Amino acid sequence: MPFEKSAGAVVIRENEEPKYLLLHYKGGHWDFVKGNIEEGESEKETVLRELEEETGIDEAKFIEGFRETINYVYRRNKQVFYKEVVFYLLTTRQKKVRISFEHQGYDWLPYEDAMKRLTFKNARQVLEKAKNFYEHHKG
């Protein structure tokens, strides 16, 4: 089974109430920024590249110590792939998002709304861990 590795991010916009960035993919699901790691790239380099490509956000900082991995199997063109995605936690003050051709929309949502909007259970688990980590490590 072919293997793919991606890196992505839970992005928090810091304001009065933290808001989480979700992207509406053309396949219909809601998920985080993520993309395949290109040759020679580190996971964090991939995260920053994908963030800028998919959202136009170019000012974000990592909250050190958060790294969460999920694994799943998916089908593309009748072929089954095993995928690993590593998520980091980033904060930004940028509100304006310019989505890429890969997406049909986006939303900045408070935690409870983001939990309801995310399509996949493993994404909700990552969000819960990210929120807990953020609350414990901010300030």
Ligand code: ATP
Second form
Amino acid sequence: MPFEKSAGAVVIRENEEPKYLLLHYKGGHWDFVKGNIEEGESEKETVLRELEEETGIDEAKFIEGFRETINYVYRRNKQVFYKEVVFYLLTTRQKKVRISFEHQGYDWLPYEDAMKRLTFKNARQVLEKAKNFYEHHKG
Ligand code: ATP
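The structure above corresponds to the form predicted alone; please give the structure of the form predicted in complex with the named molecule next.
In what comes next, the whole complex appears, and the chain from above leads the way.
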């Protein structure tokens, strides 16, 4: 079975109430920023490149120590793919988002709303861990 590996991030805009960035994928699902790791790239390099390409956000900071992996299997053109996605945690103060052709929308949402909006359970689990980690490690 073909194997794909992506890297992505839970992106938090630091407000009085933190807001989480979700993207509306063309397939219909809501998820975090992410994308395929290119040859020679580290996971964190992928995350920053995808963030810039997918949202235009070019100033973000990693909260060190957070790294969560999820796996899933999906079908594309009758082929089954096994995919692994590694998520990091980023904070930013940039609000403006310019989405690319890869997505149909985006939203900055408070935690509870982001939980409701995320399509997949494994992504919700990442969000919950990211929120807890953020609350213990924010500056
Ligand atoms: P990338 O941003 O990594 O380039 P993509 O848009 O090519 O991603 P995915 O977001 O991985 O691809 O979506 C591919 C398929 O997998 C879609 O059918 C989507 O519904 C499904 N999918 C996406 N995320 C999950 C998940 N967390 N659990 C199960 N299925 C998922």
